[in-house]
Each structure stands twice: as structure tokens, then as C-alpha cells.
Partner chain sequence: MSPLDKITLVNQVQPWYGEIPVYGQYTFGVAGERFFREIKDNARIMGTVCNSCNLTYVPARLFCERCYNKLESWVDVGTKGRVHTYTVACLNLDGSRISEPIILAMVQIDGTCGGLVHQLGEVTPDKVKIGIPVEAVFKAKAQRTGSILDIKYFRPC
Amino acid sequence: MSEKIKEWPGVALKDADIKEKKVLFTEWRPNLKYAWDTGVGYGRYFEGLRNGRIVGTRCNKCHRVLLPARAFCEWCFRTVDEWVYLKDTGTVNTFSIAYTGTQAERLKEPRIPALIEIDGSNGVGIMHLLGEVDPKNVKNGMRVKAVWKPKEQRQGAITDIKYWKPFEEGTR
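For the form predicted alone, what structure does this chain take on its own?
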């Protein structure tokens, strides 16, 4: 490799060449700003979360509830028919007990990520954390309810739900 470099024409630049402005050098520091448009469906879904509600849409052709809300049904390729406000309760479909955090750090207390089927959503789930439960007591089929951040702390994100806790039917 070093033999081929010697064959290349030209002269290597030195740091002094740039400092003494013997060559043209431009430093570009762009000020990059951007905006993200959530669209109609996701926008209403995130606004619902800010207000402590889970919002989906319904396709009356295939009878599915889409969550997060979307403007069209990807199965039927048609515009959805209506907005649906779902309960903030659901069922644990699967879960994991994790002693490693998101930065691969060791955790003293485990996190319990779970796939939660939201009531009224025709099997659609949200991946979120479980809380207020001993990891030994978590099981598939367990009923859970969302624990929301206080209204003044919500930002219109899935993290507006702090976690999901176990609950029994008939209690709130």
C-alpha cells in the first residue's frame, strides 16, 4: 500500500499549510433545524396522550382498530372511518424481566417491559413498562391499567404513561 501512495501525484498537506492559509480551507458549521409533522393520525394520537387518553382509528371494512391512530388502513388501503377513544386498561401478552438498562448498565431493581393489548383495540398492543408489581407476580394474561404522569408534565408522547400497574376488574 505505501508503495502505491508514493506513485500518486501531488504533495501532502501539512498543518502549517492550512494555518498559514497557503491553501483554501472552509470550515462549515451548519445550523440544522428541522420540524417533524406527525400527520393527522399520529398527531391526534399524541395529543390524546397529552390529555390522558389513548386514541385509535377504526376501519369499518376489516373491523380493526388501529393504534396508534392512522389516517388509512394498511390492510384495506382505504381511509379509516372514525376516531376511537380506547380505555387505558389492557392485558399483558408477553413480558421480560430485565436487569440491564437501555445503556447496557446493570440494574439493581429490574425493569419489566411488556406488550400490553389495549382493551377495545382488536389485539393491538403497546410496548411499555410495568410498575407497582413484584417481578415474581407478573404473568401473561395479567390485567393492567395505565399510570399517567401529572397533566402539567405530559408532552404528547408515549412516555406520558409512566407505566402500567396490575388491577382487578371493577376497580379504578
Given for the second form:
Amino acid sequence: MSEKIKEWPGVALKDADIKEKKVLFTEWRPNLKYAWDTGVGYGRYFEGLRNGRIVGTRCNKCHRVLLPARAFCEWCFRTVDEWVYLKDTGTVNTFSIAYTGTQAERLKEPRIPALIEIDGSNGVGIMHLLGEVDPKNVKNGMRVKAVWKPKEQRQGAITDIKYWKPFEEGTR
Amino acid sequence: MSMRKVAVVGAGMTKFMRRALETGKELAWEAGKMALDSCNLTVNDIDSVVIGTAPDAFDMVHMKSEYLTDGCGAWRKPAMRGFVGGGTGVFSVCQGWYHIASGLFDTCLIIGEEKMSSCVPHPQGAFVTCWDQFTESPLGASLLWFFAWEMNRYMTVHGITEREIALVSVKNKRNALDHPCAQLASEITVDDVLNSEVMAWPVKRLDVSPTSDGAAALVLASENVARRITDKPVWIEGVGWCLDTMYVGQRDLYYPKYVEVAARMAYDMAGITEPSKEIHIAEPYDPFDYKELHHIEGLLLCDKGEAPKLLADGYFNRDGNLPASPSGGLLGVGNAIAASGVMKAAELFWQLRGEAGKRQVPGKPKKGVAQAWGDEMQVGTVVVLGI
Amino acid sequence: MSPLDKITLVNQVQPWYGEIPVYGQYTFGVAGERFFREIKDNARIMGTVCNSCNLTYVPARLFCERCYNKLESWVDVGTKGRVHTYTVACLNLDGSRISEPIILAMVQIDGTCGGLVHQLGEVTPDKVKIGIPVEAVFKAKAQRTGSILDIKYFRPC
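Same protein, different state: after the form predicted alone, show the form predicted in complex with its partner chain.
Next comes the full complex, and the chain you just saw is listed first.
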């Protein structure tokens, strides 16, 4: 069949067709604003961040730490058992040096998003950014520590941690 | 389980394009009409319709499968949309399969459609609300971060280089030169990939598939009906799908376990015990070059970490032992999300019937596997087709 | 003893605000391009005819949704129709009061199975009835851009 079709359907337009208005088009700018409730688990997690703590929950059936804190264990499908308070140190599991932003736009200065395994969580990672480090020197397995915003600037959000910086054991 | 045999009997698709003049409805109709014409059916012969299409924001049409119904031949018919993000295209084939295998319908028209050019400045922006609103989006997360992490982790665990991975892009874009619907077919080198603009290291411009407008369609039929329609039915021998945890920090990114689970489900159904020997041709999901290797491993077509070496040896070339993405894949033909998944199944249909023209793989392949991936990057959808 | 039982911080649990930072840019399509060009250039409303289903679609479409065949026969369907149904809109999209209520009608174009959603003008709500004949009033040619708003409104005729 595939080789019998002579003319495959589809009229490809060029950017210029839009820019120079060679074809008709219309635009719609949605005005969609959302207020997402953080809920039980995340609510406590963010309250913890406001206070400079990383909060998880533990399921005593599968013995996992759930991070960020969540109200139920999705493996055992039951309520979790307790809150756990974790250190603000961890290990880089994987990272990127990102030159593109949320709109696929080019960034002048790259950002370094990393998956950071939080100490005491048995290898559970959270998404965050690295700072105070030359991108060339970032390695998987690198030890990092949270750099917090000053307490009065915190708002109960993931951005209450500015970024994570490399650190050596035994230092602050 | 007593389930009926289901065959693919027709296929069609549009060109994949950066921006199409056609509306989404019109793209869907072009593909659907071609699929019906290919097996001499009319829309009146169709009992049920499955509409596959990715997040609504990509077409910037809310409830877009309802919007697409007329283009999908769904007028006054039982139609449904199942949705697993990027995995939707192949999942649509699974859905069509159970529509018929269950005995509920004798025929099903499956259409995958995407018109991503409607989403400006870039469909990336729509993902802002696909990330976790609380823990990820506020960091300015881009979808590329995630792919970069996965590629980094894959390279680190197995000691793989960017150079080895770039060969996938070279292969698929070259394969696409023979595909009449391809958007980004070209002859490039590994160095071209390595020297292309870094987007989110280790991901570079030429590691990535484009955003696309396009549609693809399949016609499915029950065994009795299929044998009346064609003397070359291609059977759907197995289907599988699986979702892993959506917490990115709670799965190891070096290996797509969810693809393995989905693949095992499909292979079990197909009676396949040694996929690496029994599968002759593969269409793994390749929105990024490393992703094809990742998925080949998840599909159990080789050992973990072994895919790059086999690739370098030509194993996955069109004339290799196990051709992978002979269509040109998403990297070459284009990434019209759900349409691309259906396109991959359509490619197997054409290849297994020996109708793939210049793309035909040698050796009369008998069994193929197509796979897609997506959702919150943790779904695997798999179909095994055979003659 | 689950954390669910220990939540005492309800007043501190706050929402996170966000939006989707994209907008839509839509081409009119193969049939739509021609349909809206005719409105823009010639103040004509066009339909496409399906001879097997005996239907004329307005706005013109590329294919028949019933028999799924391509529609290649274009016809000028005139500018007159009837009010199929209507409503008097008193609220804006944001829920605020519209100072001058808008009459929104589904206008079935004569001789077709289709119609256009549009405003009625030169008439007050109390004079509108289902079934009344109406005709399209176009903007001046220089002001037309290739949009459904190139028709100012439909008015009784």
C-alpha cells in the first residue's frame, strides 16, 4: 500500500506564511489562572520548608520513606504512619546543564537542574537546582547541601531552598 | 481467556509537518480516509472508533477528541479516547484491539492526530502544568531537563558516550529519506549531532525530534471480517501497557522498567519467550536518540547497556539483524505525538506485508514490535504484530 | 496513628498559583481558508455539497462527516437564513453584567444543513422569535480581515 500512494496528503506551511499573513489564521490568548491546593502531605512538606526542614512520611508496611511527604503509600495503598525529618544534604543522582527555559527559549546562563537523593531517604530524589558550582565540575555522585533563603523571605514553597551547593563532609 | 483474533487490515497517514495548513479534523480525515480506501471499506463498515491525541493544550483545543470526531469518522458511532500522553498512539492500537477481541465490535477505525503548531510560543510551555505544580514547576522546569537526566543516568550507569548515542539520530534521519511523509529526513554525521547546539546537556539539538502536525490511521477487523477484506491480514498478537510511579525521584532513570512490564505482557500474549530472537523488526519510540536504545533494552531485545554496541555494529540498521525504526522514527519522520505512535504500528503493517517500498527491510520479517512512551515519562505501551 | 490524624496546620496549608503560559494560533484549514477568503474578499458565504447524503454544509467543510467522502462542490449559499434558536446573554465571560444584552443566535442558512453562530443586530430581544428570517450584515471591505467577525451581525429581513 505504502508504495502505491503517489501523493501523500498534507499542505506544509512555512513560518513566513504566518509572519507575512499569506494564510489566514486566528489567535486565542487564554486567561487561565489556577490556585492548586497543596493538600495534606505536600502542605506539611512546604510548611516544613518554610521552617528550614525537609519533611517526608514513612510507611511502616513497606518501610519506605516517601518524599516529598505524602498522605498515603501508593505501593501498600494505605495511610502512611509517621512524619520523618530529613537532613538538608544529599547526593546528585543525575543532572543536566540546561540552556533552554520553560518556553524552549535560549538561556544565556545555563541552569543546572539535578535529581538529588536526600540523605536518610534510602535514595529518594527530589528535583532542584545546583548553584555555587562551575557546570564543568558537576559530577553524578557529588555531595550537595541546601542553601536556604533567609527565613523572612521563605513562603512555604520549593523555592525556599535557593539551590544546592557542593559540600565536603564535616563542614557546614 | 477466550478472546477473538484481531487483524490490522488497512493503514494511512498524512505528511508530518512543522505546520500544516489543514485543521486537526482535516488531518485526521485525510489519514482515516486513506486507511479505509486502502482496504476498500467505507465509513459505514466501521463499528467503532478510537481517537488518540495527546494533551489538549498541544492543539489548544479543549476536549479535542470530541472536536476531532467528525474527522475520525465517528459520526453517531461508539467512539472513545484513551489517553496516556506520549504513549497514546500505541495505546490506541491496544484499545482498538480490545474493542474487537472482546467481541463487542467487528471493525474499528483508529486515528492518531496532533496539531502542535497551534500551541505557541512552544508546546513546551504546555508542560508547565504537566510537571508537579508544587515541587517542580516553580523551579522553572523544562521537559528537556528530564530527558537530559535520563540520558545522563543511562550514560553514567553503563559508561556510554554521547558519540555512541548520536548514531541513532544519524540512522533514523537517514532511514527517513525513504519515507514520503518525513519532516526531518537528512544525511547527517555523528559529528553534526555532537556539534549541534546544546539544549540541556547532554541533550543537543540533533538528539531531539521535532514538534509536528500530522495524523495516522489503522483499520482493525475481527478474524472473520479480516479474511473477507484481505488475504494479507496482519495480526495483533499481543498488547501491553504499564505505568510506573510518577515521582521522578522514586524510579531509576537508567532503565525503563515500565516498558519491560508492558513488553512482557504483550510477549506473553503473543507466546514469545525469547524476544531478541523471535522479533524481526522493531519500532521503538525515539523522540530522543538515547530513548531508542533505552526502549530497545526495555523491550528485552538486548541486554541492559548493550544496545549502543549493537547499534555501532549495524545490528539495528534496515539491513541488520533487528532493524529498528526502519520508518525513520520520530527523529526522522516527525514527532506528532499520538500520530507517531500509530505511524509506528502502520510501519510494521506495511513492512510485514512487504509493502514498505524503499523502506522495506529484507528477509520477509514475520513479527514486529511497536512501542511508545510518555505520560509523566513513565508509561510504556507495546503491540506485537505478526503474519 | 497516621499523620492524617495529626494535621493541625490546616490554616497554614496554602495554594500555589500558576497559569499555562501558552496561547493558540490556528490556521483555518483547507476548507476554512477558502470559506473565510470568500467572506473577506467577496462578502459571500460558501457551503460545500455532499451529493450522496444530499446535504450542504455551512461553514464549508473538506469532507462529509456522515459518508466520509471528500466534498468538492462549492456553492454560494446566499446571506439569508432563519433563527434556529437564540439566547439573550446578560453576563460577560467573567460573570459581570453586560450593560447592553447581546442576542446570540444559531442562524440556519437557507437551503443548507448548517449555520453560523452569530449576534443579531438592529433588533431588540422582545422582537426576536425562533424562525424569523435574518440576513448577514458585513463590515466594509477594507475592514474585513478574514474572520467570522467580518460579518457584523445578522438582522431581521
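Numbering follows the first chain given and starts at 1. Everything numeric here is computed off the predicted structure, so don't read it as measured data. C-alpha atoms forming the largest set that superposes within 1.5 Å between two forms make up the rigid core.
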| item | value |
| --- | --- |
| Core-superposed C-alpha of Lys139 shifting 2 Å or more between these two forms | no |
| Is_shifted Thr102 between these two forms (CA, 2 Å cut-off, rigid core) | yes |
| Core superposition between these two forms, C-alpha change of Ala157 at least 2 Å | no |
| Cα displacement of Ala16 between these two forms, once the rigid core is superposed (Å) | 34.6 |
